[in-house]
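This document starts with one chain, in the form predicted on its own, laid out as structure tokens.
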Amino acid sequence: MTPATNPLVAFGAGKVILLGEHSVVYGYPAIAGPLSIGVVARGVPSRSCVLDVPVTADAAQKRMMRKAFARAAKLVGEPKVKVTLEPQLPLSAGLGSSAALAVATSRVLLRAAGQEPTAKATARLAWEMEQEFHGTPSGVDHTTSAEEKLILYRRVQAPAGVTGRARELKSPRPVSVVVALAGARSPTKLTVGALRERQARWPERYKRLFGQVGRLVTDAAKAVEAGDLEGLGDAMNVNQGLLNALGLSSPALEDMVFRLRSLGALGAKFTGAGGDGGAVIGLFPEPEPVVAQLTRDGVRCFASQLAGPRAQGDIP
């Protein structure tokens, strides 16, 4: 353990889905990518194994983090250790803050552990808090944030269990993106669920509808790959397209994908769950300008880049 004086320190980055939301609950691909915010979790000798909440967390929030901490507490051997947590992102705003949560926790409880936090090691421990925050994630979150780089990820189902694959996107150009939030944020349970009905309602509509999200992100990862920013941003607009087609967007959110387009995007849409509001995104060569204006505007946004070469002195 590391002596009160240098605490342990870990991070985990949030996270955005560029394309294949939803779809990727299917078994579909998606892209998603890791943000320059998220959770920073600090841990200090203690009697006991033990987490201190967020004051900002309610109470719900308060025993689901308590539980998910125990669950991955146990799996590590309980070090005597106290983390604390320092959120960067908004919570419930689809920008993987429960996936940032874990895999920050999950770094300290492993050193704490006399581990090695590995992606791999790190990726392992933060899906079992994951299951306990959303029941039967996807995986995308936590291994996007474990990763620490932008994926093509895809979701199996293996004879022990649901797994994912995920391999890293490289870009000759910076792919940067603008974070804007907007609305009032739905219950994730509550969106996924409802798509789950019609899905099963309609299940060849709905298969035809997510192929083709498939086909699109299939089209993206190669946009990426060979520096097509252009044709990202179409299919990330296509993505859109289809997502509300999907009946998962709003007019809170399809307000801001315009707004962000108005101001130059090369492509936006939702990232998350969606619903009555959430996060929005949009592709930006130059992303700066934008997040001054729509701050001055009193939208509250920032910017990320999430692949590609960076300027000297940018921080990864």
The other form holds:
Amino acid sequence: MTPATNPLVAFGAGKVILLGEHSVVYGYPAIAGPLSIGVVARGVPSRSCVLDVPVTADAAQKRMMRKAFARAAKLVGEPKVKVTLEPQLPLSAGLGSSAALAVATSRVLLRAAGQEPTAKATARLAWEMEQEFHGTPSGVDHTTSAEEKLILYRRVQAPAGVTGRARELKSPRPVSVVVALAGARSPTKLTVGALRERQARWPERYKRLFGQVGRLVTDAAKAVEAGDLEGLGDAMNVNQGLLNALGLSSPALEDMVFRLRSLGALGAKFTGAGGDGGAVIGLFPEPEPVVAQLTRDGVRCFASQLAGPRAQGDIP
Ligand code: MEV
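Since the structure above is the form predicted on its own, I would like to see how the form predicted together with ligand MEV looks, so please show that one next.
Let us now look at the entire complex, which starts with that chain.
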């Protein structure tokens, strides 16, 4: 059964950050969009509220998923449902698998508890799960997944705790990326934690770099809305330089960035946490031939349209 016909089946989209990862944790803006693949959660009536973790997850991931599930389940009164997860994304590749999982699970839990899984209610519950996965998340991942739109996002420190503000970015031209996986990925908690130590030691230097990324994001948002893909691509390239300066890149990620640029990317950078490896995105007006070429070369990759008009017959 599809999510549309069975209320206890729900989808959570994966995400890519176009610009602004990491600095978004410190209150600077970021642009992120949803992927058409993510995580499907299926609920069936059960004697207790329980999570069936994916077999592909390792022991640490399973532990974290159970902890996050217990936290969310408690908040909705532990409805009697068994939730099974089907990830369509590689786990821990910087593509928002934990946020997708949190959003899909939250939608099922809310429905099982007799509540409407609106984008707001879903995001609120998914946020609780994300804190178990990431420690100090900015909220950009689960907000993008719950909204399923290209958004300009900013984390906000409010009296009631950390929250986020999101505005949809519409583009008159398709904004499409090739997502390619490179190297062995580092856990988000590690790269975020290591950067936190560096910025605590040299706060002024890192503040200047975060500020530069913030300005690029503002320029890039204008470029998206104007359909200026060349301007957007250039902002992505400069963002990659700053991510490298922040100590977040690696040979595997840089190699893939240059490979995508040599294939004609208007802009290319890593997306998400960075570190030893993970996902790299390239902005291409026509991504399909690039995916075909990279696949022939043995690179795990796919294309995704994040915003703009879709060709007739495209799956949204
Ligand atoms: C992870 O997808 C994005 C980071 O900026 C962390 C966060 O925003 O919570 C690295």
